[in-house]
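A single chain comes next, written as structure tokens; it is the form predicted on its own.
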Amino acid sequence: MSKIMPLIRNETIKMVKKKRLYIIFIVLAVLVPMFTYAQMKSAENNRDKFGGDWRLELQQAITDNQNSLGSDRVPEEYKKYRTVYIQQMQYYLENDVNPEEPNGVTFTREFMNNAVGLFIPLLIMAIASDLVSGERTTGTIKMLLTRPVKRWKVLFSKLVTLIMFVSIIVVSAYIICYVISGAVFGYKGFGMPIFTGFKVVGTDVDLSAVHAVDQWLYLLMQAGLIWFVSVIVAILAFMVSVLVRSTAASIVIMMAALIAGTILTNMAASWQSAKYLFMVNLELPDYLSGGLPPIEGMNLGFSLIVLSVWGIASLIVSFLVFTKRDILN
């Protein structure tokens, strides 16, 4: 441990000096106000249209979705999503709870829910994809490996540093979202009830286990799932960084995989084997809100196991390759 701590400190200094780390925060600071503004305009339009009556607004959304179910132009997969959405919104309406009450906490919850599938993984990938390949490109890996320290300790220090900064990015995303959106919508909303426990069976929603939790607790559960997804994506990008020499190739491989996952999530409902791909299992918070899984048979436990297997396998490959392969040439 005494030899690892200086290595972690060294890796932390290198990470802090990287410009792309600050670019991540700048991207968040630029994009979140844009999404906040779009949400504010949408809220203003709905307020003008429905006179500030959220029940009327929610009922209209339910009616619009019900009407779309009879249209031949709407694909069957979208009809399934809308059928589940209708049943959930009716439950909110019957229990007199506004699921989209405008405030900084609700905006943060919705933003992070939508960001976990692609946006957050892309930010994580930006710092993870060159952790080893970047040093091989610049040649600094040779200087690092000539020290009297075992290779696995060198790689382990990089992994620990990576997980530390992944945690910082996830927490920062929550803070930036809440601070910026709260300035527009207000900082209240932590005690607002959110329903969880919806169980989707086919296109029916089982309401027997549904219960309300305070939004702050829901946010904590969501943050835990997003952190887990971020760590798995970071470990996968870390493995690719060990396997390929070029940083550009490492970034392209991970970006292609993540974008493919977004496409497959929307198109692979009939391809059962796709549920074992890591990128189809990234949207874990959807299980909290009771969303329809991308492929029938998937649930929170299944996705956690699949992601864990991918993460463990990636770590094994990374350490085997880094300690056995001739990295110096």
Given for the second form:
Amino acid sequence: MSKIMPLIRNETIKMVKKKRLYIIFIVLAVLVPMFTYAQMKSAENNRDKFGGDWRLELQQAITDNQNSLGSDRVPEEYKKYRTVYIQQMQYYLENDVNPEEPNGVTFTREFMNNAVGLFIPLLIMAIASDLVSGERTTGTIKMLLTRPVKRWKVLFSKLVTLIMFVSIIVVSAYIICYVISGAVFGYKGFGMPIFTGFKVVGTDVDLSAVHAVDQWLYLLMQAGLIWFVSVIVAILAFMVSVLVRSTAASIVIMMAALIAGTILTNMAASWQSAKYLFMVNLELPDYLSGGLPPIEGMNLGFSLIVLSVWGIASLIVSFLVFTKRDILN
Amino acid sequence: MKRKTLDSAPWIWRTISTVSVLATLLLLFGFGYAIKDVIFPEGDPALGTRQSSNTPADEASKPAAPVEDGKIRMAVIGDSLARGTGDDEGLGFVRRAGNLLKEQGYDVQVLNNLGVNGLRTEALLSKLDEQGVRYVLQQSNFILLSIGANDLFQGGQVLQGEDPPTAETLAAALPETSKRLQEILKKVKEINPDAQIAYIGLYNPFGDVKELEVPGNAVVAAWNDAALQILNQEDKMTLVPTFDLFENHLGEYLSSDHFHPNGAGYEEIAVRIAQEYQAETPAEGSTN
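Could the form predicted in complex with its partner chain be shown next, to go alongside the form predicted on its own?
The next block holds the full complex; its first chain is the one shown before.
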């Protein structure tokens, strides 16, 4: 055990020296202003139409969705989503709370909600995918493994470092998003109430468990769920990087899986067993806001178990392969 | 180079490890809290659907009514006609009427179009209990209402359906529906006693279908009569007649679904709405 800390420390230093880590922050710093600008434009547009009255705007959104329910051209799946949406928005109106009050905190919440499925995992992959395969490409793995340290300890130190940086990336994504969008929308909004606890039963929303939480707490819960997703994605990418020799291949494999996930969530409602795939279970924050799950029968407990099983299985595979396989040639 | 690495290493390590441990703890807490909150949620009894909110406390908590600045705030509620279905330009009579009033020099804002395709009187009655709908009506001072056609004509399905309505079935639906219209108007008035309310009368879309012309005309006339009787009892409520507009111009004013008006048809209705508004409050807020 005594050898672990220096190893982690060593890995951390290596990670910090990597340019790829900074690319993550640069990507965030470039993309967030773009979304902020788009959001600002659409807010301006709505202000012109509804005189800045969010209640009128929200009621119009409800009515427009109600109209699409009657249309034969709208797929049944969309109708389910919209029925749930209508009921939630009516709840907000009835309690006189603006769900989209424009401020930096709300923007951050919305941005992260949309980022969890693809964007955040992508950032995580940037550091996870070459953790082992990268050392093989450069040949430095030999230096590591010829030292008198057990192989599993080497791998374990890499894993711990990875999770440390996952935490840092998730937190910094929040901070960067809040700081940049706040400059436009204002830094207020932490105390704003957000409703959670909507239970979707069929297309009906059970309101008995709904309660308001302050937005800062909501953000914290959301961050926790996003962190869990990120850790699982990191572990999976980590496994792929153990199994595959080249970093490029490792990134492509993970990318393909993730993109398949976003496509599946949009269209696989009729394919029931797709719910056991990890990439369909990434949208954990949706359980917080009470959206309709992509496949019937999914809930937070289910998704957590599916993700955990995938995570644990990947860990087992990673360690077995790394300790048993002849890596040095 | 080597020296530099050695020098900066402890500093980097200390910062990164502290930050990451703190971040992980924070996120773990959030994760745990989220699980607790989603899987074992505690409903707040203080919240809830405040559907039928006629209590004075509720009304008091509402934002104050808009200032009387002479601005026309229009809102429309009701069925597909209110929505503007069939209008190629998607304006419907509310935006067209708004534009006409604007041309006359009024300051007009069309607040909301709350028309829902296929809406019937019953559904509209329960809609009027929704907070958002009430709010919209409270904010406007010129409310347009279009309802009843779906109750009487089953949304135009009669044309494709097997059994066209007979004079009897049409007449049978009349008393119930007109009673609900009365309730609707009463409720709208209750929600906003100061607004001018214009009810858009029905026309007979089946005037050129031989076996439907006579019973259709009869029931539409009876309906409009019933509506007029209700509207006459209240001030600030008017009927916008459309029956005569469409009677001999169905080909001209109906859209391809042969039930809803087309752009020209909506324009005709809008002209009448604009006239009705003037008749009520001549030149108020007008810059002409």
